[in-house]
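Just one chain follows, in the form predicted alone, and it is written as structure tokens.
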Amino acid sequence: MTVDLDAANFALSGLRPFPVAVTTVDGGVANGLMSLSAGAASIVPEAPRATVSLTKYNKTHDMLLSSGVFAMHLLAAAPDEALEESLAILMALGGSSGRDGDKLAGLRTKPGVTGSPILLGAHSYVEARVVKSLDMDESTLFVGDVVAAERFSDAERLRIGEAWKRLPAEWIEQYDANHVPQLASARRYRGLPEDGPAH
């Protein structure tokens, strides 16, 4: 069988349109990333639960799975002041490795009920405890009861695609650099070619 990877990366991509900003703790010490793998895990309206599937490639997956608690933050599109700003956090957690420096030094933040730090530039967030995790050979899914929410503001959230065009050109560049050895472990770990089938 051969499978359209176009078709189903289009069909997939479509189900991801929000970039959220993903804050853990774990021994003191704080980091994030950006995920386009976040959702919600429960229709139960008075118990709200949140997914997001981390690489095993980041240091962010390490902490949250040793300390079971994370933040989930949407970010604003609006005003020009807050898309600014979430442009920037964006940019912050998903440009580097935590292994490299603290990502959240220039960041406005405040510590969350589990200690997560909440990124107050945000859109909106859910802060959770994971109740459930499941390992994906790459990645690993973690489902997390919702202890505390905040929205910060009621304009449209930001969406990846419109982000994208308003990210500099040499921020890209260094994140496609940075993302070949991230694609490269979750090929490993599904016991694929790292470079990716010959063409």
Ligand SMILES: Cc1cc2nc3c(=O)[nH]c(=O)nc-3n(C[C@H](O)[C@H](O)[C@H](O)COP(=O)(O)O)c2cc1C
Given for the second form:
Amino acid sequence: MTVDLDAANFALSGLRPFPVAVTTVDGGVANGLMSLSAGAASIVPEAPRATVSLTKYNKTHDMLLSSGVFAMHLLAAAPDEALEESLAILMALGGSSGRDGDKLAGLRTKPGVTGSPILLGAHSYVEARVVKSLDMDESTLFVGDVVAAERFSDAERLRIGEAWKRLPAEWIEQYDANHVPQLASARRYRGLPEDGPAH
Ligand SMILES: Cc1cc2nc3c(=O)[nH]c(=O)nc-3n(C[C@H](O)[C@H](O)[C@H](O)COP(=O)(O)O)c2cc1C
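Let's compare: the form predicted alone is above, so bring in the form predicted in complex with the named molecule.
What follows is the whole complex; the chain from before opens it.
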């Protein structure tokens, strides 16, 4: 059976428009990344759950597996100063790895109830303790019971389409470059050739 990959990737793209900043703390070390995999995982309003899927290549993946706690932040789309701070968070956490330095050092934080850093420049957040996880070969899907939450802003939440329009070209270039080894790693974990299909 041949899959129409263009149709498949079109159907699956953009299903989760809100980028989230995921932070955790493990053994006293704090770190975080950006993710487009955030979801709500319960229909029970008095017992909310959150999911996030992290690729095994990322440092935050291993930290979250070990710590079992995370904070998941939405970013603000307005006003302008808040949007600037949202982009600063996105660029700080999503553009490089905590393996190469402390990415949280330049961001305003406070410790949450799980110890995970709470980003004070975010729009809102939930903090969660992991109750289930699913090994998906290239990544892990984490499901967490929400143990704390706070809303800092009444503005709209930032959508990734809006963010891409405003992120500096040099940052996008660096992000694309960082994505190459991440994709190769995911293919390896899936048992696929790491430079992609033969043309
Ligand atoms: C918009 C955006 C969405 C991303 N989505 C995910 C995701 O869903 N899962 C993931 O593991 N990494 C995702 N990433 C990549 C990580 O944020 C990035 O690789 C980060 O540098 C990892 O840092 P770490 O090694 O400190 O964990 C995304 C990055 C961006 C900018």
